[in-house]
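Presented below, as structure tokens, is a lone chain in the form predicted alone.
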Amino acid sequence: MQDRVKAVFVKALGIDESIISDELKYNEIEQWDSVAHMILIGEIEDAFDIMLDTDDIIDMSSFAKAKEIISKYLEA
């Protein structure tokens, strides 16, 4: 699953895969601003065929948190 999430981050944020790690945080890089965050959410929902709750969208503050949130939906 981590590779799929990485691919979504690369596509949505237009960043190189090499800078993606669990420590990557929202607003830490200029490519992950509020507009890009909504694009990222849309890409995640499409890639994993899920609909994220508003609280999860707000809580998605890092790559590690994104993996945690997505896995919660996949287990349901």
Given for the second form:
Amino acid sequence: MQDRVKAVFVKALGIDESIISDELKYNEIEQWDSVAHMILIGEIEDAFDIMLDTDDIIDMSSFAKAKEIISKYLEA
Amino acid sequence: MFELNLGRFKDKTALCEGEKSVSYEELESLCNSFESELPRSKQLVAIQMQNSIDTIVAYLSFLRLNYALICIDATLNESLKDEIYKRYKPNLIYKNSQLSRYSDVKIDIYKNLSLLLSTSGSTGSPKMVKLTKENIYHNTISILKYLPITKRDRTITTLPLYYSYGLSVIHTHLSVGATIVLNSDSIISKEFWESFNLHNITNLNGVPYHYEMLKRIGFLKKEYRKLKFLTQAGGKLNKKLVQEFALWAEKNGSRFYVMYGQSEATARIAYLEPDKIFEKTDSIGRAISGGKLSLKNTNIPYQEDELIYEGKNVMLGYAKDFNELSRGDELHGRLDTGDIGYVDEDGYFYITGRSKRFIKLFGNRINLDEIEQFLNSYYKSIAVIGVDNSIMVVTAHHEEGIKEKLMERYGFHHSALHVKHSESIIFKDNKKVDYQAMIERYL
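Could you switch over to the form predicted together with the partner chain, since the one displayed so far is the form predicted alone?
In what comes next, the whole complex appears, and the chain from above leads the way.
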């Protein structure tokens, strides 16, 4: 799953795969700003066929957190 | 007006920023001490606007001293800021809570010129709207006649303060002694919602992009009982969303105001009364008190033409550099809005298009001609077309690095940029580029 999430990040944020790590955080790189965040949310929902809740959209503040939230939906 | 006698609201909280808060009395004395060090003669000052107490103190003080202020996006790329400084040669620059001298060139400034706002702040356009204090006062009073803002209200900043709508929120709330929570976080951040709940926000303002995000994060499924009203301006919100937010407001004992304006008219031109929102969903409403909307060459209902606005909030004119700051009023209270629309038989106005080359990109106003001029300094045979949230560069040759240049200079999101290589640029018979035809063919 890690690779699928990575692929979504690469596409949505327009960044190189090599800079993605668990520590990658919202607002810490200029490519992941609030505009990019909404695009990222849309791409995640499409790729995994899920609908994220308000709190999860707001909480998804790092790559590690994104993986954690997505797995929660996939297990449900 | 709002910048004077702040102490009359005594210990009421004026501003909050993080843990800090400042009462109206304290705000008055902060302005007094800030002013005491400054020259009395009229200065041109460039102020990098942040949503902070310091910025508000500096802004109010400069207005009190009757300076002319150039409001700049503090997050703008440095080279774009420099271009503005070079063109306008401000005496002073205020940035990060520090004031420094920039230029000693003596500039001739029209005595009533107070505020310069960029026609496209987020891309650092050096073309500025020139406003007077009179403009600001009249517009603030007109807004307060329809928005039910009281001294018990609390708002939170969702908009930047180099933007006319962002500033109008500050002006109206300070006028009545309300509380402003200065926030810089996005409305999809945890920090924003923590502040929102902590301060029991009563008034929320946003451009269409904010409402799209609110809908996206499930705002409409929740209850916010403290929220007294919401305002929307800065472009046309999709009809379905207008209805959804209006319904939400009705259910929650709140009110949803759809409004229309331009920086050229200080901020506000028209608004739709919330009780007409289901009947006139697509409308921008009617002119604000003291203003008049009409169509350029027709008064027949449903006939399309350019919207004309008249009122005391209409700017003096535009400026492109310091040479144009000495000129007085050129428009005499009449503004050709550049927006195309019509009026219905009840006197409600509707906008159907734009005659100027502006689009909105995730809530920011973008001038396509400026983008094209910038690219023209690197490439030959290039044209820029766009619709909201999408910019397309058409090049006759196969050019490299176009997207990268635009992302670096303007910070655009890559998904909004499209390049069509080796395509022909379409011209009209008079040899002018036919943008409309290209939009139809390529977008």
